[in-house]
Amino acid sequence: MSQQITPPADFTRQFRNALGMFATGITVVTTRTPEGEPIGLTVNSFNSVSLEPPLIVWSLTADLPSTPVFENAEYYAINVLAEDQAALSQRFASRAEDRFAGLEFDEGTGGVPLLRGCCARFECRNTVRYPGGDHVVFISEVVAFDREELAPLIYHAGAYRRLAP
């Protein structure tokens, strides 16, 4: 017979703080709504999965209003932010109605918005989605990418960081 363990009342906050000790890059995932409007949000749950075929993984909170748009999009882009793009990260993490207002961007596969000035941009086919607790886990086929020799924006312990020279 297994014993049920009751986590402490602040378990979720402690768990989140412990996860924050893993430094990550910052991305903005972008796509278009069914009406053709560009949408995007800041995501730091991004990683490579496979080189052959080229696959990446990322996750998104399941109860966000934009989650169904990303689940049903044929394509989206993962824009890896450069160290001077903290303001862009904040913009796409905000609750602003139009995060693309006044922002110039390129268009990728399927018309997905590609942000300028990024370290790397991955154009992805939305291939597999899995429920993952309070998130949706996306595994995506990379159909195109580009990169620049720029230092990345890093997030660690609840703050933006820069790599040391």
Ligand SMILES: Cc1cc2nc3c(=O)[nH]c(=O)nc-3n(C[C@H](O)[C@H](O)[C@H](O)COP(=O)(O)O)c2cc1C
The other form holds:
Amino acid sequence: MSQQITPPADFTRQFRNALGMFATGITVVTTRTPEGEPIGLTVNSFNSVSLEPPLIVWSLTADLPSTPVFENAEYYAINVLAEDQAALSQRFASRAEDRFAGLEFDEGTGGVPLLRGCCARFECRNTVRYPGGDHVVFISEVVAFDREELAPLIYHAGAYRRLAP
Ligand SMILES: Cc1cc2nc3c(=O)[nH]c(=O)nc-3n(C[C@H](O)[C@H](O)[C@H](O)COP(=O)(O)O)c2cc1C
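For comparison with the form predicted on its own, kindly provide the form predicted together with the named molecule.
Every chain and every other molecule in the complex is listed next, the one we just looked at coming first.
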């Protein structure tokens, strides 16, 4: 007799929808390839872990072309998007050839790209990685950060939101 070893067809969709009820901010995680090219992607799995030492967490889809670059990078940056940066979130989640085209950015530790106009920017030393199902979980030490008094971009139920005034 055959056994069902995969979840029901709509389990994944229902699970995603339920997870989407957890409102988050949005970040763009950036680093450089070994050739020095800036790369980055939109990430909302970011969160805080520890104050002393200062640690943060995020998870990266395991089979992306950029995954080995992030796994091997010495440093990367978490750029927390402000409410007027939804277009940047879209750009860094898209198939755009060069996501940094025309974008001015600062350079942090190890040359990591720091996007401008963000609420906060965390420069991280790539410390440990754990397998997490179809994702790789990064827990990293924050070596520098800055912050601006700007309202954040919010993501909820698959849509961009702003904080109510
Ligand atoms: C709001 C939002 C949040 C996202 N969060 C994550 C995330 O936490 N981890 C992840 O691996 N991909 C996340 N993605 C998807 C990636 O941004 C997207 O797959 C991107 O194209 C991957 O970059 P790559 O094509 O350079 O590999 C998110 C996308 C959006 C729009």
